[in-house]
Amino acid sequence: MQSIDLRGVTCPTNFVMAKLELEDIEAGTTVEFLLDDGEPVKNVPRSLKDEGHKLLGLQERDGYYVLTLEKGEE
């Protein structure tokens, strides 16, 4: 599974970077995004879901979050 580290990236740049990363990935592929607590973990999952991606999980790890999603159809 591909993992994309967006820790230390502020909103809305982290969402833009996530969208760009997903452009190069086939629909149906599962991807992990590493996100900071606060605005990133609130906004990025919601925005990606609004873009048509399927959220599979959000887990807290040592001071950050791991968002797992399946890329939706374009």
Contents of the next structure:
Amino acid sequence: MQSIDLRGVTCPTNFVMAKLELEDIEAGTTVEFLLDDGEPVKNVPRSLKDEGHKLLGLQERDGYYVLTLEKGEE
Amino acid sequence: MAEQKVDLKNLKAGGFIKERGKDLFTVRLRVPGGRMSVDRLSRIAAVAQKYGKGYVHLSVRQSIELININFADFDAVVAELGEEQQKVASCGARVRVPTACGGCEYNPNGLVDTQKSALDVDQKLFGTATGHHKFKVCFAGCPFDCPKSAINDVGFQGAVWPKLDADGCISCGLCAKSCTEGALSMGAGNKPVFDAAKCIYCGDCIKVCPTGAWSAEKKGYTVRIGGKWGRRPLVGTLYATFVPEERVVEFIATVLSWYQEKAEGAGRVRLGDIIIREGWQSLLERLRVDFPEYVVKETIAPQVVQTQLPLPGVQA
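What's the form predicted in complex with the partner chain like, now that we've got the form predicted alone?
Let's see the whole complex now, leading with the same chain.
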């Protein structure tokens, strides 16, 4: 599974980077994003959900989070 | 490369805020002190017309917000606004664009040049990462306090301390009549008597005096710290009086460094809540080092405003 590391990237740059990365990925593919605690983990999943992607899971891992999602249709 | 599609540098200071619709963002523009030239306003209008929704929103903190901007147009919007003349504002845990009233060049109530202070702070501190939460600064020119200094993290309010030249006084009594705070009354010798404890530094006595017998002994800013509105409002309290206009940036920087240090590890917490946790003495002592002649002897914690029932600890 493709993993995109957005740790250390502040809002909203992390969300825009996630969007740009998702543009090159086919719908239906599962991807994971690494997100910092705090604002990023609160904002990025919510914004990606708004964009029509399917959130599959969120797991804490040593001080950061792994968000798994399935890319939605355009 | 995906990165080439949008220049991520433009996003660094914030100001691009996600909207509900797919691909859509609000672009918040930087308008320090709420003042803008008509030329720039028409440029913004043209950009809003071309890329936006057909209207702009005036934020409650004096920014112009372009609505419904597609993220693919970020770079074009930034370029067409003119990067040097019109910068994008901030959001997130940063020093925000300072707000200010109209200032003293044309407002008869104004005591200090709030517009100059707002520009100064904008140039030197705008976008500084706090590490914790937003950080709001405002400048009010007089005690009417239109920008609401007590609900900013650091709020400034223009102030003058009056002095009387008794020989120049013609005993007209206008100053006593104009002093709505009751700090002035006409004494036995038919000269005004000043009750310093009641003075709120508005300067009405100076403005109304027909002979110039009342003048400003000192002038600067009253400073309140620790305020915020939002879900859990706090009213900021008095930390300093008559801070000179030229020391405002340095004063804020000191508060900011205290906040950055004391809130370490506390997460998304505003300055006022950190003051409550650490005690007002701690911040006051830090400020006393560099501003001994301006900080007050003591203050009180930011005041909690209960806006919702049941009150904590009270049975519903």
